[in-house]
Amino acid sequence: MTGVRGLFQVLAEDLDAARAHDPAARSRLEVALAYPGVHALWAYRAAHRLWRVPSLRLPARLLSQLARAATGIEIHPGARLGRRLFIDHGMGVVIGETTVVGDDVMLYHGVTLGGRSLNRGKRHPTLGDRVTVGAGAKVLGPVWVADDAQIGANAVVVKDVPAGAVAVGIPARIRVPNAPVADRPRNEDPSELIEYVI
């Protein structure tokens, strides 16, 4: 997609990805002014095209720079990020160079798409597309992150997870829909749960 309307294609599409996203979010205008994690996209998206050219990336990167003070969220503009991302709340997102993001992918505030190594190849995760990361989630390492997965909360990914499977924990373990749960804690006395419930 090229061009001034392609463009706005795109634009259009971020914006309404965050009206999907977040039931809070009333018009287009009010997403477009008071989102951050809108702005840092839009932001990595003109940061991107600079990266594409060698000579372009110091400006990139202080594009990027200037845009995670301004957002709290860092997306170095090597990474690859498909269409319709939404970053919901932002602050503390960190996404790393070699990322990268399918499309309709939903990110929460605190997740961190990371490295591992120091070599200069492939060392960020990739993800595929509709994956859901929750809040504070850590994905580190050239790990695949397979279509319609989902990372829980805090979970802190460092092993491929197969598509719908749901990863939680530290670290975290996999857990696929409709395979038997054989370690789950059952909790046989109910006056346990008093202190939780108070």
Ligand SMILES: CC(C)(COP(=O)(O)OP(=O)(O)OC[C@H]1O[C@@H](n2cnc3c(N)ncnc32)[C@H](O)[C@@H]1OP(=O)(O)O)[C@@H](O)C(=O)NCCC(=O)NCCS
Second form
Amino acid sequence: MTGVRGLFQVLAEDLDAARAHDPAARSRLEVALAYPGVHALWAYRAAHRLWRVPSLRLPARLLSQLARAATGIEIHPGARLGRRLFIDHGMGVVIGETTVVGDDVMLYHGVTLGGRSLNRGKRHPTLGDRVTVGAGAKVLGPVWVADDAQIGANAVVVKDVPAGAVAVGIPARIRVPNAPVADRPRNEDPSELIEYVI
Ligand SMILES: CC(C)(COP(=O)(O)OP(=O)(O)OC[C@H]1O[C@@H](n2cnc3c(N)ncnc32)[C@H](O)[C@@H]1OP(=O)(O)O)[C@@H](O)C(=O)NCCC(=O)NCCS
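The form predicted on its own done, now the form predicted in complex with the ligand:
All chains and molecules follow, beginning with the one already shown.
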């Protein structure tokens, strides 16, 4: 989706995603003014546009850090986030550079989508569509969390999570018996797995 109209549609979707996920949200205006998760996401969408121009990567990082100071949410501008992401409460969320997030994902405060190595390549998680990550959970390394999975509050996930599974504890164990083996797509480049917005 391109152009100003497409951009406004994406921003409106972000507001509606917050309303859909938070029973306390009463209007788009309230969400636009009072939800740090939405502010951080919008700053990310702008920073990511800058990041895609190699000469503008420093301004992208600065914008990202400004948003972090204002919201307590750190999203690296190189991350690839899908549509209608909702970050509830937000404070303490960290999303690393090579993270990929699908559509309709929900993250609570204190979530880390982080790395476990100092390699420059893909080192952060890939989340499918409709994944929920509970408060304080850490998803570490280039793991694949498949569609509709739920990560429990304070879990530490270091291995792939199958579609629809619930992962809880440290290290996280899968709570759905008979779940299919993690259905990581065959595509070798995680950045191409999920269409992202801007
Ligand atoms: C993981 C979660 C999604 C599971 O929800 P659910 O599908 O309803 O599952 P249940 O509540 O039936 O729990 C299933 C099992 O996992 C355990 N469990 C649930 N959440 C857990 C957690 N965060 N850590 C460890 N164990 C957990 C339950 O005790 C239960 O264990 P049992 O089978 O031995 O009895 C949910 O408990 C959770 O943590 N959601 C995150 C919510 C959050 O972060 N809210 C913040 C609001 S500000």
